[in-house]
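Below sits a lone chain in structure tokens, taken as the form predicted on its own.
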Amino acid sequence: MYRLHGLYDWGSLVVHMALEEIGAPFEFVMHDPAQGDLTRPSYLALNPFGLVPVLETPDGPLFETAAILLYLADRHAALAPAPTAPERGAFLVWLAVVCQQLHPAVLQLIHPERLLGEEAQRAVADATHRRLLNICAKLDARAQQGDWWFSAAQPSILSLYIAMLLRWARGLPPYREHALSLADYPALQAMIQALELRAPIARVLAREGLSAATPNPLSAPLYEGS
């Protein structure tokens, strides 16, 4: 059995969804950063950076979201092209785009004060918003090419990862005008709306309390900013 360490609606959400889709048995271990859970020696032994998610596996503890997702996909032969598949290279490229470009941009959009302090946060947020729109446009253009791992027909670790990040980009920016509109990205919108209809994903969204306030917590989350 796997043990997933995380918090609801944090970076562990995508791993939670992947585990449910795969159908692997797992235990969700909830942590409270305010109580110092992520800085305890026992947790730092799992992830020396004190972040979530961490997945305890038969091969030892894993951290870093993309690494965990690839491990699960390859170990269970699900949610990603096989290592020998001809589309594996392209898939890895776009997974890297999501991990190295989309994920940092979304985090900076919702926490612009972290880069240069509160005095510069509006300028940082404006610049990050422009960059995020450009990244999403490129993702949407690629999604329109019909790769199954970007499609509405079949989930992948890539589509699950994007769905989590764009949920945050819609619901959490401190400036309302920066809240992402999925309608501007029809291929991504169709992909994410299809994910919400899947029973495994619906179970995770309910378990994490995300579907209590809105029926479409991935494609149309409520805006929670100021």
Ligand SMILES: N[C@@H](CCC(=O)N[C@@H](CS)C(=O)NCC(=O)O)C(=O)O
Contents of the next structure:
Amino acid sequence: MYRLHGLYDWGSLVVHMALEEIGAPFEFVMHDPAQGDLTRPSYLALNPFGLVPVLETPDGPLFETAAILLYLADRHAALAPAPTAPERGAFLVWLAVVCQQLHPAVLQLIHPERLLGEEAQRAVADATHRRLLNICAKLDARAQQGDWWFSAAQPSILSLYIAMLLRWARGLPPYREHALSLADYPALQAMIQALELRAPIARVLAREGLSAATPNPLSAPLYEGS
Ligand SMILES: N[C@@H](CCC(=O)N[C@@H](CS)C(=O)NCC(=O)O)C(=O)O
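Can you give me the structure for the form predicted together with the ligand, which would complement the form predicted on its own we have just seen?
Let us now look at the entire complex, which starts with that chain.
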């Protein structure tokens, strides 16, 4: 059985959704950073960077979201083009865009003070917001090409990853004018709305307490910023 380490609505959310879609048995291990859970030696032995998610697997503990997701997709032959499929290369390109460009941009948009301190946070947030809009426009243009792994047709680790990040980009920026409007990205919006209708995803959203406040916590999350 897998053991997923995380917190509800933190980076473990996408792995939680992937595990539920695959139907693999897992246990969710909840952590409290305020109690120092992520800096304990026992946790640092799983992930030396002290971040979530971590997935304990039969092959040892894994960290870094994209690595965990690809591991699960390959091991279960689900949620991604097979390693020998002709579209595998394009899929890997866009997975890299999401983990190396979209993920850091969203984290910086919601924590702009972390880069250069509070004095510079407004400028950092404005610049990051511009960068995020550019990344989202390119993702939407690519999604319009209609490959299954980047569409409303069926879920993939790529679409699940984007759905989590855009939920945060909508709900969590400290400056309300930076909250992402998913309607500006129709292909991504359709993809995320389709995910939300799936029973495994609905189960995870309910378990993580995200559908209690709003019926569409992925496609239309509430703004929770300040
Ligand atoms: N590149 C990492 C980023 C992980 C990350 O930044 N995780 C955040 C939560 S979303 C975290 O654990 N932060 C710890 C903290 O803020 O104490 C990955 O993809 O797994």
